[in-house]
Each structure stands twice: as structure tokens, then as C-alpha cells.
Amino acid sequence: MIRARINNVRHETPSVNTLTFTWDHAVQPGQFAMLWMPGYGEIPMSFSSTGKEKAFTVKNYGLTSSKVLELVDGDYIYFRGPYGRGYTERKGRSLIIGGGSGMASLRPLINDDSYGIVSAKTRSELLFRHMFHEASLMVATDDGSEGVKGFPVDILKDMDISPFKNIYICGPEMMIFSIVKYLADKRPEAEASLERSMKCGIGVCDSCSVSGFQLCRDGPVFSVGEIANMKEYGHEKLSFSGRRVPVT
């Protein structure tokens, strides 16, 4: 287990703050670790800073993770990883598409030669947007509070995606199944990194399981193809006791 003392909190959004630590330890934008609260239990979280200055992105989206968010300056942190198959880094133009929190684990990506796709429920909600240029930045909001109202997939199919050389996917599951029924012919080889419960981070629980595929080992990022053929994904997933249950 790691002990980090946390160097600033900053608060993104109204639901979601990014703690930095400092870690001189090498993790791959896309891999993630879990995140332990003392008496409150771990959460798998992705690193949406890479560098020697690390970060962990919050949402609040349960005790655990409400807890987190409880944390400020001089607080310490604890976790063990890094676990996961991380982004394949390309040199070239990127799309970068992401829904709400799902934007975490793509900031580790963004740089001058990224467009961006930034979706959320509403504007307040939107995460990272700041980190394009202006010109290369696209939102989409569900309630229409900024930019299309709709979702990312609904921008994609607008746009000319050759020019790209890497495309980057991070977001709701449902947003992601969208996406890759559109690329799955088109960009196979485009990138997502994909969430389901998870316990152990290991692979020794199978609780993230998708198709045959651990997401904690073989993924969380997988490419468009193999998402393609994950046949449970967007349909069926297992809930946190173990019981398979429709995908909402």
C-alpha cells in the first residue's frame, strides 16, 4: 500500500475534485489503481495525471468516494497500483471523447495537437474543457445547456475523422457502446478505456468481467474491434453482489 500526502485539492466541478500527490513511480495514462479509505473501502480510480506530479480525479458517486472528496491539503492518501493496460501513445493529431468523469483518465493524453469531444449532463459538469484551444474543443450537454444538445456520438457523425491519427474514448458505458457501434467499421483501431465494478483489481474476484475479458488485467483500454465483439458489453454487466443484471 502507498502513502502519499496529498499537495492540493482543486475543485473541478461541483461534484468532482482533483487531489495531486507527488509519486515518482512511471504509470501509463489509462491505468488505474485502487483507492483505499480507511474504513470505508477501495475504489478503483484513474490517474488523470501521469507525470512526477500524479492526480486522482474524483466524482461523488458513493460513500467511499464522498469520503475522498472530504480530503483537503496536508491529507494523505492511500492506494496500490498501478494495475491496467494503459492508452497506446501515437505521435500525431488526437479526438479525444469523453463523458463526464470518464475525462479522468484522458487528461494524461491532452496536449497542443488534441481536438476534443467534452460531454456531461449539464455545463457545470463539464470536466477538463479547459485544456483544449478553443477552435479544437466540441460540447455536448443532455439538458442543452452548452453546445449540442445530445451526446458525443451525435457530434462524431458530423465530423471527417481522418484527419486523426488517434482517437480516445472515456465515459458512460452507454456513451462508449454508441460510439463504437459508429467506429467499429470505420476506426477499429480507435481506443476506450471501459468501467464496470471492481473489488480486487487483481483479477482474482472476476467481478469486472465483460465477455471473457477482465477489465482490471486485459484492460481497462481496449480497442474499438475487441470492444466490438464483447458481446455482454452494452447489454448485461455483473452489479457489485455478483448478480448479472441489465446495463441502464
Second form
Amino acid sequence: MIRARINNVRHETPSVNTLTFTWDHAVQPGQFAMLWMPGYGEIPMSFSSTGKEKAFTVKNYGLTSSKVLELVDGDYIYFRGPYGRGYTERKGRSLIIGGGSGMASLRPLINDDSYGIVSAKTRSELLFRHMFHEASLMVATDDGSEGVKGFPVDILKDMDISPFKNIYICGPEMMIFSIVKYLADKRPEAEASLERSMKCGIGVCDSCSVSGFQLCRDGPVFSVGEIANMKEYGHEKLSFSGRRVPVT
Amino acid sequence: MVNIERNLCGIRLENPFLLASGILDENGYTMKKVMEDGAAGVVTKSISKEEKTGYKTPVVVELEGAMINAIGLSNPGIDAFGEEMKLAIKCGKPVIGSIFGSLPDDFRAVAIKMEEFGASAIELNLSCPHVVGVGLEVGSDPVLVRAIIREVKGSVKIPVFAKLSPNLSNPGEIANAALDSDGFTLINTVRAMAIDPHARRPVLSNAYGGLSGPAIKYIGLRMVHEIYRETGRPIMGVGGISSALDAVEYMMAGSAAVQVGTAVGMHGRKIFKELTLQLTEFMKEEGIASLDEIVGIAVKK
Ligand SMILES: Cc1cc2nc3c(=O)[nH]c(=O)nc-3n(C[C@H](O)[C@H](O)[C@H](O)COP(=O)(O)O)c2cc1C
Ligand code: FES
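Could I see the form predicted together with the partner chain next, after the form predicted on its own?
Up next: the whole complex, starting with the chain shown before.
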């Protein structure tokens, strides 16, 4: 287990903090770690910064993450990784589409030539919107409190996507699924980072698998073309005990 | 030409490499994919009568050349598992149903369902080292082992394998109690734990788990050798196999076929194709035409 001391805790939204720490190890955007809160469990966490100073951006979901949100500057974090296959980084203009805390894994990809579609349930939960130039940002909220009332795919459908060399996507399953359906024949090389529950992170437990692929090893980043062929994605997943349940 | 096919109690295997129980075998799509990627067949995750949640995370510790797990036998229960069996069996290769329970009755009920779902054999998990009231706790009691195997053998037609623990203090006695089975699977994980020196506590939520991977190979070899010498029965050898030479050693100790678990995590599903290629290469170099020539060759009769 790797231990690092937190340099800084930043409150991003009412339910999301970013913890920065120094760890001299190569990490690709899109890769993740298994973050351990001793006594309170272990959860997969994307790196939201991949330079010399690394970061995790954590949303309050359950017991483990709520404990992580109690950490302050100078506290220790424990993790193992980095794991998985990250995004393919290519030069040129990119369109970054993120929903909710999904923006965390996309953050290392944002640069001066990036356009963003940032979405969340409501205005106060929009994450990392200020990293985009005002003129290159589009917003969607479920409740219409800012930007388009609806989903990123609604914005995408009204856009000319031809100027974008890269398209990167991360967010809730149904958000990604709707975009994959739309982009499958237009931009199969676009990439999305998928999310499933992960118990092991090292390709043995099968909890993260989608249509035979292990998100923790083969992914979490896949091309839209690959995802379009995964029959389980957007339809079914296994519960913590392995029971097949519908994705909602 | 060399022949790497195996016949395991009437089950035809296109190569000697099966996927071990508990690794990538909870989801039917995954089992199918592992077989498409080269495994001769799979052993399912261990399944019980009722749904079981398993332990909270952390459930694994990643080590150099080994891992420790305490997944806690999480499974959806045999009825729900039928759907996964259906998906896996589409591949056409053998799917062996691993089952566990506390009493002979539990084992019988689950075994009957596994056979209905199309399993090619049953593997009795008498050896999981980290869950109270099942696994090794059941599998170290010779009276119970005998009763379970009698019950299961009396209710299914497919072959039944008893998977035993390297932690047994009386392996010979248990193997003798299990002689009504068709063969053995050896070994399950070795009871172990990891402590984080900075956090000053056990890493696994359950504290204790089972050690697997290359670190346990020599323990597995010894146990296969011992039980083969004692019983001469068909054995599926498992424990730390990550190369064809490891598998060859296991066959020389008496394994008719082998299973691969932790190494699939370490090297990916592609390991099955690589093992098959390496094995074919080794047999050509050594002038071995069929694996029957080497099974048990290192055991004095
Ligand atoms: C994550 C994990 C889960 C396992 N779950 C089971 C199980 O449900 N039933 C069982 O009989 N063995 C289980 N095992 C034991 C393996 O089937 C195998 O006997 C052991 O890991 C040694 O083989 P290996 O070194 O190739 O992994 C599990 C092993 C691991 C690593
Ligand atoms: S999290 Fe266990 S296989 Fe991916």
C-alpha cells in the first residue's frame, strides 16, 4: 500500500473535495487507484491530476468516500495503483464531455484548446467548469438551473463535431450510453471511461466486467466503437453479490 | 505432432488449462470470454443455496508474486446463477460448477441444480480458508466430508471433484474420506494475512485471507504428489501456475489437468493462449507426444 501526505484539500462543490499529494510516479490520464480508508473500506478512484503533484477528486457516495471527505491538509491517504488503461492522448482540439464526478478523470486532459460539455444534476454540482474558457464551455443540468435542461447528448446533437480531433467522455452509465449510441457510427474512435463497482482492481474478482472485458484491466477507457459492441453496457450489471440487475 | 488434449473422467479438454474457481467466473459473459481466449474450460465461482454478500473491501492484497484474498464467497445463490451458466455454456466448452455449503443437504441441492444448468462436473469447495462454518471448516472433518460426497454422488451423474486445502493437518485422512468422489482439485489458497505497517492494522477487512499465486506453487506440488501417491485418482492441480513449465511440474506430480487463477490477474486472459503455445514448444523439445506420458512420472509407485 502506498502512503502519501495530503498537501491540500479543496472544496469543489458541496459534496466533492479534491485532495492533492506529491507522488513521483508516472500516471496516464484515465488511470485509477484503489483508495483505502483504513477501517472504512477501499474504493476505485481516478487520478484527477497526473503531473508531479497528483490528485483525487472524491464525491460523497457512501461510507468510504464520506470518510475521505473528512480528511484535512496533512492527513495521510493510502492507495495502490495506478491501474488500468487510460485515454489516448493526441494533439489537437478536444471536446470533453463530463457528467457529475465523471469530470474528475477528464481533468488532466483539459488544456487551452479544449471545449467542454459539463453536466450535473444541478448548478452547484457542476465540476471543473472554470477550467474551460467561458466561450468554449457548454452546460447541461437535469433541473435546468443552468444551461440546457437535459443531457449532454442533447447539446452534442446540435453541434458540428468535425473540428474536434479528440472526443473524451466520462460520467454516469446512461449518459455515456446515450452518447455512445449517437457517436457509434460517426466517431467510433472517441473514448469514454466506464464505471462499475470494483472489488479487486487487478483483474481477478469479475465485479467490474462488462461483456467479458474487465474495466480494471482492459479499461476503464474504451473507444466508443468497442463500447457499442458490449451487450451488457447500458442494460445489465451484477450486484455486490453477483446478482444480475438492470442498469438504471 | 504433439497432443495436448486431455480426458478428465470422460470430459474432453482441448488443452490442460482450466480457469480456477473464484477468478473471473461470476459473470457468464466473462466465463465465455475466458474460454474464447483459450481456456479449455472454466470452474465457476463457488455457489451456495442462498445468496451471500461476502466481505467488505479491501478483499485483496496485491503482493510481489502472490496475492491474498478474502472475497468471502460472495455469490448470488444457485437459482440466480442459472442465468450466468446459460451464458457461459454457449461457448461449448466444459463448465465445472463449484459449490459450497455447511451440510450434505445444501451440497446436494446445489449440485442437482448445477447439473440441470449443464455443468460438466461438480467441484466441492471443501477448502475455502476464510469463511466461518463452510469451506475448510467443513473440509477438515472426515465424517462430514464422507457424508457430503456420498450425498452428492448419489444425486448427480456428472463427475464430482473434491477440492482440498493445503492447511489440512490430516490430508491423507481427508483424501481417504473423499474416495467416493471421482477425483481431487488441489490446492485451495493457504491461510494468510497482511498488515500495513503505517496504518498499523490488517489490510483485509476480514484480517485473514488465502494466499495464492507463484508463492504457493511448491506447496501445491507437494500436496498433489502426496495425494496422487496415496490414491492414484485424477487430480486437477492448481496453485501458482503461471507458465507451461509450472503446469508440467504439476502434471509430473500427478495432475491430469491444471487450473490457473492468480496468474490470469497478473498477465491477463491472454495467458491461456501463451500457456498452450509454451507447452507445445516444450513437448516438441523434449520429444513428448502426449501428456499421458508425463502425468505422475515424478511419483514412485
Ligand atoms: C480472488 C480469488 C477468489 C477465489 N475464490 C475461490 C472460490 O470461490 N472457490 C474456490 O474453491 N477457490 C477459490 N479461490 C482459490 C483458487 O481457485 C485457487 O485454488 C488458488 O487461488 C490457487 O491457485 P492460483 O495460485 O493459480 O491462484 C480463489 C482465489 C482467488 C485468488
Ligand atoms: S475489479 Fe476485480 S476484476 Fe476488475
